[in-house]
Structure formats: C-alpha cells, structure tokens
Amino acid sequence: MILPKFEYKKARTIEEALEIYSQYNGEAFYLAGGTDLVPLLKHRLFNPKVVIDIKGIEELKTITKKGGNLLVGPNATLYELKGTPEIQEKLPCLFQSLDATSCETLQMRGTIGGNIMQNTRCLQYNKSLEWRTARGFCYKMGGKTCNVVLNAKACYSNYCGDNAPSLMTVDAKARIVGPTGEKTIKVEKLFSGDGKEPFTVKPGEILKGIIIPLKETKGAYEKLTVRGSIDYPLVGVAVTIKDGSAKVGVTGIGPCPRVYELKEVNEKEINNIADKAYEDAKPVLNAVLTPAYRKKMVGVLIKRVFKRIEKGGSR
C-alpha cells in the first residue's frame, strides 16, 4: 500500500508550522514518529495538502526536570521516556505503559505526542479505501450512520492509547500552543469524548509539552491483547497510589480513556469501582473480542493490577 499524492514541509520552528498550518487552509496534519499518521495515510482515511514535518524542532524534543516536574517534549520517543531515571523510580505505572506499547523498534520511533493523539479505531474504519468504499462509509468517514451500531448516528470507535490513562493517573497536564496562543489543561481535557472527533485541540494547534508531576508513587498498567505487546489495548488499565488515594485509567474501551479517583486505598473501594468502571464500558461489536468479554475484563483487570501491587509488582 502506497502513500497519497501531498506536499512535504520540514518546520524547524513552532511558529514556521503554524505559518504553513495557516497557509492550506487546515488541509494539513503535522508528522513527528509518523507510527500512527503514516497508515492512515496510506489507507486514505486522511488526504491532506500537506503534510508538516514538525520532528526536527528542538524544543519538541527535550525531558528536562523543573521544579518537581519533569518537562516533556512530544516528540521525545516512548524508548527515550522508558530509560527516563525519574520515571523508572518514581512512576512505575508510566514505566509499564511504555514498556507496553508496541515493540522496542517502535518505541524508538513512535513519540509520546504522537501516542496520546492518536486517532480512535474500529474494525469498520481502519480498513482500506477498497474495503470501506465496498461496504459503505461509515459515521466516521462521512457516512450517515454507524457501520457497528444499526441506525446509530454516532461514532464508537475506541481510544487506544496506553500512556494517555498512565499519564492522567499520575496528574499530568498538557501545554498546548496555536494560532491563538498557549494554554495548558490536563491530559484528560484533551478528550472529547466524540468518535468521531475524539480531541478538543482546534485546528493547527500542537501539544507542545507534558508537565509531569514527579512524586514518589505506587503503580502498574496492565492490558488485554490478542498477540502480547504489539498489539492496541483491548481493554487497558493504569492504577497509581499516591498519599494513600488511587486514581484508575481505563482505554481502550470507548471513545475516550477515562479516570476514577479513590480517596482510601481498601478491597470496598476497589470493588466500588471495579464495578463503576464496568458498567461505565459499553462497548460494541467493533474490536477482535466480544463486547461481553471485553466489559467483564475491566474490572478484572482493575482487580488484578491492585493486587500486583499489593504484592510488590508495581516496579
């Protein structure tokens, strides 16, 4: 399968990609590891005028430690993040995200911008041009309604990415920057919630960095696959216990990773909000594995990743 038809533009500042953002009219995606971006392309689910090559920025590259944090560029990449001293001691729920995602290869392309912003995914819509035109456009691509759900004019297709839950437990926030301006919110508010439009980033804007508090804490992530590591979270489950509170990060499951807090650490809360997370989960017929099995395992796994670390695993 081969690339489309665009222009290429390499941007060595912030402001050269947001010029040239500006300059198409919008018909434009920024590249940095390219592990998410690039097959979407060549399946035709995007066809942009251009395509901005924003990884040579330097700014975007750095992990430095400031004021009890530690200051990320999104385009540091996942195998950069994972030998971070600071993150193997201090959040180990991070560390396992990380240590999950893909394969080694990939975690040293892939970047930590390009893995919370990755697109949502459905069995209907990560198809081949051919493939989808032959079936029909789902709610996603234009169609009037969903390919999974009969009559349904939404989209449920599932967030995936596993450093984005990590990331929300251990309260990090995100630094965005645009035509308008700077701001930062928390990982979190980057969600939608929508399929559809799964991010609240306006057109042209770029994650410019992840503020990460860094505290002494307790964790471990966990998740559901076919073929091991390599694969998308069936269902993914980040735990982080801090000052003797705990917050959960689901993915995978939905249009958007979620987070619950647990104010005490004890086998009621847990169980409160194993049972929360399930009946939060409504997932389709749109993944590898049934929607029944795949619900059921979000409070297994809450379960299972709290008594891993109850038992010491959580490094």
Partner chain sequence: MDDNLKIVGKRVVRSDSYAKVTGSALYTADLKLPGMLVAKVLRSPYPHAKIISIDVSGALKVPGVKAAVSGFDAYGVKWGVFRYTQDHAMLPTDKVRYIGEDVAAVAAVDEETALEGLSRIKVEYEPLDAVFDPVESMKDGAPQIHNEYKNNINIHVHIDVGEVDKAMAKAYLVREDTFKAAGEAYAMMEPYAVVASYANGYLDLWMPNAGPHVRAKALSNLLKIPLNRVRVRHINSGGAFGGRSEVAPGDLVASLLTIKSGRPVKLVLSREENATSSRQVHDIVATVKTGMKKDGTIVAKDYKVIYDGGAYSSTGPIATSIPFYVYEECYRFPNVRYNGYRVFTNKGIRGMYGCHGRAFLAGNEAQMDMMAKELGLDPVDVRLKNGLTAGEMTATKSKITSCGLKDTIIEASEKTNFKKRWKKKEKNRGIGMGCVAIMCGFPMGFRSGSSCYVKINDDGQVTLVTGLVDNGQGNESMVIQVASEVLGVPMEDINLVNADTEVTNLDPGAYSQAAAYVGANAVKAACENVRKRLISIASEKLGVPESDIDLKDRIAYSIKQPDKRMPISWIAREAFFRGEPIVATGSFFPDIDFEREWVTRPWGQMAGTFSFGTSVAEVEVDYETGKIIVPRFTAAHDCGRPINPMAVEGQMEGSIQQAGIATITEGNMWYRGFLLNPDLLEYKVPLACDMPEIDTIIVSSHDPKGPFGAKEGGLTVRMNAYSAIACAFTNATGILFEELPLTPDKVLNLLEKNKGVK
The other form holds:
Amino acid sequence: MILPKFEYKKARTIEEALEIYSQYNGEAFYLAGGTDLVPLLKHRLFNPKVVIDIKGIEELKTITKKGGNLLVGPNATLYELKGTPEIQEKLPCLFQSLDATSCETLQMRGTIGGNIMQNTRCLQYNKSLEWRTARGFCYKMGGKTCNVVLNAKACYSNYCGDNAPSLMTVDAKARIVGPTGEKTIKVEKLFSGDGKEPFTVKPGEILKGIIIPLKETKGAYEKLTVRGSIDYPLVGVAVTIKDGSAKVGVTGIGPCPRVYELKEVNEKEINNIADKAYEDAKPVLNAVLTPAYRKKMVGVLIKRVFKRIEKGGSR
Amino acid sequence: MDDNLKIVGKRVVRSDSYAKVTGSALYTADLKLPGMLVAKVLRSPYPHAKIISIDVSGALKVPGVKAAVSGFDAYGVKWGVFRYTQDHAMLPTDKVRYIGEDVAAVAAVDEETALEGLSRIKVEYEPLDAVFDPVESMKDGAPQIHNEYKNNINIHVHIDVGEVDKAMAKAYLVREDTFKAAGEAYAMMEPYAVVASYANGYLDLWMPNAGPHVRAKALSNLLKIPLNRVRVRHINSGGAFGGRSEVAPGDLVASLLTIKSGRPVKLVLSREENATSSRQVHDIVATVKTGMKKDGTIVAKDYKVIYDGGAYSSTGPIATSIPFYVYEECYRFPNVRYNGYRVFTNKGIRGMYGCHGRAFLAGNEAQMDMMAKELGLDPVDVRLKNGLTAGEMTATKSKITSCGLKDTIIEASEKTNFKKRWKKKEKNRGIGMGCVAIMCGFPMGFRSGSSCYVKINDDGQVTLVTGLVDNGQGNESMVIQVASEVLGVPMEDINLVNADTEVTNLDPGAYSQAAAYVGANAVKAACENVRKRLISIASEKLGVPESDIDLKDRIAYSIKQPDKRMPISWIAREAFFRGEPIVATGSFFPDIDFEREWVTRPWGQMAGTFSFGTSVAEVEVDYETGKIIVPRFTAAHDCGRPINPMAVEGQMEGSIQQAGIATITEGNMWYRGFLLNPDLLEYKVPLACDMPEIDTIIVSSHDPKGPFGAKEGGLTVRMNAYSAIACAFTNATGILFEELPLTPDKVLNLLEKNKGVK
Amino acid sequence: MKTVKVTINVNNEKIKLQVKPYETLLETLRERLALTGAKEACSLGSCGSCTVLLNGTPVRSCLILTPEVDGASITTIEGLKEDGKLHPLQEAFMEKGAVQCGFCTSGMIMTAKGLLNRNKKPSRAEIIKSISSNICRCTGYKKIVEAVEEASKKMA
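Please give the other form, namely the form predicted together with its partner chain, since only the form predicted alone has been shown so far.
After this comes the whole thing, all chains and molecules, with the earlier chain placed first.
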C-alpha cells in the first residue's frame, strides 16, 4: 500500500519544527516513531502537505533524573523507557504497561510521546479509503453521522494507549510547547473526551516532555486482549498505590482514558471505584469483543489488579 | 526396499528452505518483467446493485494509464467448478453481489497513476436490497441474488442411509443441538498477486495457486483462448490453506489488461482486498441430532447444516459435503441423514478451507462427550467403540483400506492420562478429544491422477517433471526425497520442474489432500521405471544379475560383491551412446468410484485411502474474564509412513495454531456486507505467545498403496483440533459451546447463562 | 514533487539514492534495490513480514520513510550471510524445519537476529516474547522457537 503524496522535512530544533508547521499553514504532521501515524496516512485518514520528522531534535530524546522526577523526552522509545532502572524499581505499573504495549519490535520504534498522543480507534474508522467511502464518512472523517451508533451525537472511538493511564496514576505531567509558548499540564488534561478530536493540544503544539515523579509505589497494569502480543487493549486498567492512597486509570474504552482516586485502599473503596468505573464506561460495538462484556471487564479487572498487587505486584 | 530405507522416513532439510532463509525465493509480487505495468481494481461499494453502466474512458485519458477494462471487455463466460454451478463472471456486467467485488480495472506505469486512473472510471449502479444471513436468505421474499437459484439455495446435498427415524425412535439417548461458527479468514501471509504477460498469442501467468492445471483450464474458458496458449508458471506460494484452489477474479483482470495493453501486468492485492475480495471461509450453522444405545454405540445421526456461501458458487457442492464426509470416514453410522444447504448471501466469495466445518465437527464431538457423560461412559471408550477400522465401509460406501484411528486415540489418551483427568477433573480445567479422518484425494474425473517424467542427465543428475504444486507444506521436497530414495542419489542432485502447465502433466493439485498419496506415488513410479533401466545396464556392464544390484550414493553396485560398482553417471552416458537416454514416465491413478457425484450420487469410493487423527487439548477457563488458556495440546496422526517426519510435525503444529488456538481467537466479523476485520490486527491469527506446549505423535503405519506406505500428512489435525478445544471446554465447564470462536465475551455469556451447571 | 537525497548503508554497501519523500523503506528495498526478501504482507505494521535491521535494531520497514533513515545502516535478509556462509540463524531455521511457505521467514529471522544482537543467550520465554512481534500462519511457531534456541547455542 503506497502512501499519499507529502513532503518530508527534518527539524533539528523545536523552533524549526514550529516554523515548518506554520509555513505549511498547519497542514502538517509531526513524525516520531511513525508506528501510529504511518498506518493512518496509508489509510488516507489524513492527507498532510508535509510530514515533519522530529526525531533529530536532541532535547526530545533524553531521559534524565532531576530532583525527585524523571524527565522523559517524548521521543524516548517505549523499549528504552522500559529499561530505565528508576521505572523498573519504583513504578511497576508504568513498567508493566510499557511491557504490555504492542510487541517488542514496535516498542523499539514507537515513542512514549507518540504512544500517549495516538489517535483513537474504531473498527469502522481504521480502514482504507475505499472501505470507508463505501460505508460513508462518519464524524471522525468529517461526516455527519456515527457509523456504529445510530443517531449518536458524538464519536465513540476508543483511546487505546496503554501508557497514558499508568502515567496518570503516577501523577505525571506533560510539557507542551507551541507557537504561543510553553505550559505544563497533568497528563489527564491532554484528553478532550471527544473521539473526533481526542486531544486538547492546539494545532502545531508539540509534546516537549513528560515529568514523572519518582516515588516508591506499588502497582500493576492489566490488559484485556484476545492475543498475548501486538493487540491494543480492549480494556486496560492501571493501578498505582502510593502512601496508602491509590489511583486507577482505565483505557481502551471510550474516547479518553479516565483516572480515579482512592483515598484509602480497602475492599469497600475498591468496590466503589470498580462500580463507578463500570458506570462511566460507555463502550459501543466498535472493537472485537462485545460492549457489554468490555464494560463488565472494567470492574472485574480493577478488582483483579488490586488483588495482584496485594499478592506481590508483578504479573 | 521399504524395510531398509535410506532417506524416506528421515528428518531431512526441506529442499526449498535454502532459498527461503536467504530471501532469494521469489513470490509473485517479487517478479519484475521488462515494461511491466501495475494494475489496480475498482471494487463494488454496494453489497447488491444493478450495474447500469461502466465507463472506463476517463481512465484512459490519464497519462500513464495503458489499459482499462470492465466485464464488458470480457467474453461473457461464467466460471463454475461444475456444469451446474457456472455463475461467476469474475467481472460482472449485470449486478454486483458483494462489497469489494471486482468491477473494473486499470493498468498503468505505476501505482499512483493506476489509482488516479481508477478515480476516473464512472460506474452507475441501482442499489438493490441485500441479504447477509443465510437463514434469512432462504426465506421466501428474501432478495434473490441469482435468478437460477430459488430461495438462494445454491446447493442442497441430501444423503439418507438406513432408517434414521426408526433408529432414532429406538435409541436409548437422543440429543439435538445447534452449533454456529463464524467463517475464518485464510490469512495466508502472502496477499493475492498475479503477474500476467501476453505475447505472440500466448498468455503466461504467475500466481500463488494450488493447482496450475485447473487454473489454466478456467482461464482458457474465461478468455476463450486454447488451453495450450494459457501457461501457468511455477512460483513460490506464501500459503494457501484451501484459499488458492480456484481461479480468482484477479487472474481474469490481469489477463485482460495484459492482452489489451500488450505489456506484462502485475496485480497485487492489499491485505484488506485479500480479505474482502479473494476467497473467504463459510460461516456455518449445524444442527446435530444423535441417537445412542446405552452402551454408547451411535445408532443414528440426523444433520441439517447451513453454509453461508457468499455471492457465488465456488466449490459449492464440495464445500457443502466435506465436513460430513471427514466425519463419516471416522465413525460407523448405520443410519444417517445429512441435509447440507449452501446458501447465497451478499458477502464475499467463499472457498474450501483446510479447517472447513468447525461448527459441525466440533459440535458432533462435544455433543458426543455430553452424551457419554450422561451414559456414564468416557470419551475414549465411545470413540473406540464407534471408530471405523480397516476393511469396514463408511455409510456412503467407501472402503477404509488402512486405518490407524484406534492407535491415535490410544496413544493420545495414554500420553495425556486422558481417562483419569477427564473423570476427576480439577477446578476450571478440562481435557477434550477430537477425532477425524481425511480422504487422500477425492473424485475429480480424469484430473484425479498424477504423472511424472524423469530423466537422468549426462552427469548422473536427475530432472523430475511433475504437475505437483507446493503451497508451503513441503510437497516439492517430499517428491525429491522419494526420488532420492528410489534412485540412490542425494536430494541435491535432483532438479525439480513442477507446477508449470506447459511442461508438466495433470495433477490433482494441493487441495484434495492428494499430494503424498497420488502425486508422490506417480513420482515413485516414474523413478522406479528409471531405476529398472539403470539396473539393467549396470547388470550387463558389471556382469552380475539385476537382482544383485542396488543404487546408493550415486553408485550402482553388486550387493554380493560390493567392489563391482559403477557411477550412475557412467550408466547415463552409456545409455546416451546407445541412443536410448534414460528417461521414463510413471503415473498413479487412485481407486475411486467415478460414478460418485456430490449431489446426484453421493455414494461410492471417495478416495484411494484415508488418514486419521486424534487431538487432545487441555484448557483452563477463567470464570471471571471468560478467557480460555490452552496450556498443552497433543496431536496423534496416522499418516501412514511419514516421508519426512519433521515436515509432518510442522503440519501438525501449524494445524494446532490454525484450527486449535483459532477456536478461541479467529472469526470474520461483519456489519451487514462490510467485513470489519479485513486485516492482521483485528483478525486474530495466534502468535507465538498464544501457543500451548505441543506434543505431536506420529503413529507410523503402512498404507498398502501409498508411496512407501505414506498417506496425507497433517490435515486431520486441521479438522479435529477445534473439536478437542470444544470438548475440553465442555469438560471444564459442563457446558456445550454454542458459537465459535470461543472469545472471552462469548465464554462469559455461556457461563452466566448456565450458572450452576457443572 | 521534489525527491529527497539519501545515503544509506545497505548490507555493508553505501548507496546514494533520490527517493520520493513519501516512499517507505520497504518500497525502496524492494522496488529500487531489488531486495525482495522483506515482504509486504499487511503494510500496516501488524505482521512483521517486512522486518529489517536499522542500525542493528529490528524495525517494520513498511512503517518507515526512507528519508528518515538517511545516514543509517540497514541489514536485510540478503545481507545476513557472512563470507558466503549462512548465518547460524539461517542454518538453524533450515535444520529445525522452521520454514514452511517462507513468506514470514525473512522477517522472523531478522527479528530473531535483533534479539540475538542484544541478548546472546535468550531464554525460551524471551525468544517467544520477541518473535511474538511477527505473524506466521504455517508453523505453529514451535520449530521457529527451537531454531532460535539452536542458533544462539551455535553462536555461543
């Protein structure tokens, strides 16, 4: 399958990347690992005039320890990050979600920035132009309907990133730089909740870094898939326990990951959160297992992850 | 000779593997011919619509587009395997019948230009009501997909042996269940591709195929070109599994484009096109009614099986029958009725599959276990009691000549401690067994046999010429091994020229399980004729009787006086001197009843012989998530004598993946006529991490007519692995499956519906 | 549209090319350099049949733009032989019967090569995890795992 026509530009600095972006009036995509972007382009889901390769920007690659934080450049690969001793020692939930992402080969190419900022997915969206033209364009393709839910008012595509929920449970923050300056926001604030435009970042803005607090935590990640590798989560649950309280992240179901807080870790609290997350989950028939089942698994997996942590944490 | 085999029966390195591990093995998409154009196909966006007009002239105005065609450029011929199934024009002019159907095509200097050309083709449609469910499709008033077939019933196979109703009424225990299964994707790693080149009145074609001769014949018909002017050439095939058996729309498309443009044309389907628009596997609904005696003897079977046939006939009558036959070739059914319906729907074209019939076969076996349990019997005893043995006849009058079924059941159950574990099962764990038989070939008229031509070259090296084809299972290496054994030369001395319709003779192909039993037998016969000539000359030259001569390591020698010896190359040269080079042909034609017909006369000898197999699966069911884990899988197979045990194991292991683990992962998903998972991400081909520990047991037996005693190798596991999983699930949960694949959502649903069952 | 100049080292040979800016590495290898060992099976990164090594690390060449690898070293299945001798992985795939239709084979071997580059003695579990990046439709993977084990032994 060939790619649509576009130009290729390599940026050496963030400023240069922003400049190219504005030169092309925003008809541009930033390219890091490409494991999410290239299939989207092959399917003609986007037709940019230019692809701006940001892999050469040094400051986006580094992983450094500063103060009590790990500063992670978004272009660090998932595999590099997985091998970072601080993550292995202190952040078991994040380590496990990195390890559970796709497969080894794609972990070595895919970046943490790209993984967080991956587009939402739907069985009726990630298809060729011919398939989608025959079916008719939905909201996410600029059409006026949803092809999955009759009379839906919004897009129900699923956010399938494995690592954003883990990062949310460890209170990670994202640094965003754009034409109008720089800001630091909680990872959860990256998500708009709208499947059509799943991110709050504005056109041209670049994820510059991820700040991960390095505190001793317990945690685990549980992922529901049909196969043991390559697959996106049909439901993913991340749990991190720190200083007696816990956070739960849920992914793979609906247009954004959600995070929940437990003031205390006890059975009652866990059940409450499991129920609440179950209520919040609004899956539709756009992934390979039924919506009712996926909804049910949100609660089941939350309870299961806590049990696993209690027994010693690792999978 | 059989008792002292030098190479047959040994774990040899396959002859094709060097090219494959070095990347030099060529597949169709790798070919480049001078001036070659790239083809792209415009496909139907409708599941069912009348074609009002097709105008390709716009495409021809795009610079770089060299030809554009539609069905109006073809010859109005429709393809069908049988006279009564000729309904597939490949490029339709009347109606489109599924989303993704080939409608028009262009050939251009590159892919971008071809895509530009496609966008200029104008097709006017009048959409029609469509039907997607075979049961709905059979109802009065459903949209009629072909005028010739009332109620969209493409094929009805009706078999009625004995007195089913009477026997059922007298049975001690009767049970009826309905089982469903989603159709699978072949998901061969190589997406379909064709290279076609027309010059000087000859059409040359390369494509992955499981029978070059039938492919050439179909194209000769479709293109109205004499058969000898259509030459299907040899090329490596990246997997077939039944999905490359028949002529494909792309073959016609590429042929028309090369004829029009006068330049070679390459068409490569995308992965999505391979799924939507090359062949698919039948979805099945099987109702199975069984009557048993108190002692577990099956007294009657009554079947109604509905096959979702998609838009055209394809191998219709065969597809409608095979699941039944592989089962009746395994067990004794004194009274049996089978009503198989293949029904048209507005979905993609379907074909036979190596794992065809999982709802029917797994349903039968799982139901048998439920009944055994009720009768206080165990699955092993019930299978042994009902299993056929050598010398017996099947219900439809095929004689079983050699039969290792019993050995496969016993060896698989002993290896897994089956009886004990089935009875005294651990919580959430189960063990299950599936059995099946496979016919080694089936009636294909004069195409049922194979022949081979062999020549000894002046350096003593050998050239084998056979129509036999390899889709990755190792057929090429197998016949080289056979020739090496007979001729006493190492495998590397043998050149194989095969699957090229210009030089090779008819062969049944690699889709009726006939390659070992028929194809290799023909090679053996030809090599034995050559061997006789070699020995005759050697006897004369060495002055010892023919009976005293053997061939080994490129040498003919006296067995009694081993110092009397001469190289085979000298014998070859001597023969050239005499003006009688050493060449020979040999052929094999199986004992089949050629009066047998799939619909009108479904009885008589089906094949020369049958192979047998038993699979045992162990499963763990997670009651919270519905996930099934398969920690261990054991498969026992009677394939006669394995020619290359390593290759047979490979077939068995692959079958455990493609039929066994697929039971919990694989199935096509549809939204009306749209295939929702036409890719390798959402269609779940099992990965290395999903595989169980595997034990393969080859039950060596000796088929009296097979080459060195060999029969089909591997396919039994492909048709019983799902049964083992389904039975193990039933053993673990006390519940019969209702629908495959047993994905966690379906499992959890079943567990909840049947709460309390144990 | 303007082409992009790239210099790549492919199988130890420095090659200068003018490529389309939207050309994938897989296209460059197959169409320009006649290195057809890497296969296009899904084109979307789901199967691994197009795997090659980029500076020693396995990548899906269908997901990489050729301009991205300017200045890099690429190893394909055709470049795996050393001094005309098969690599131990290639030998082991043959001897263990790990090859059937062969369409996934080059990608599978390159993935395994990547694993052995970073881990000379992988455990069976590590091998399974690593080759779970690739789809094989024929073998059931058992003999592939055995072949990788055998190769790592041979190389020790």
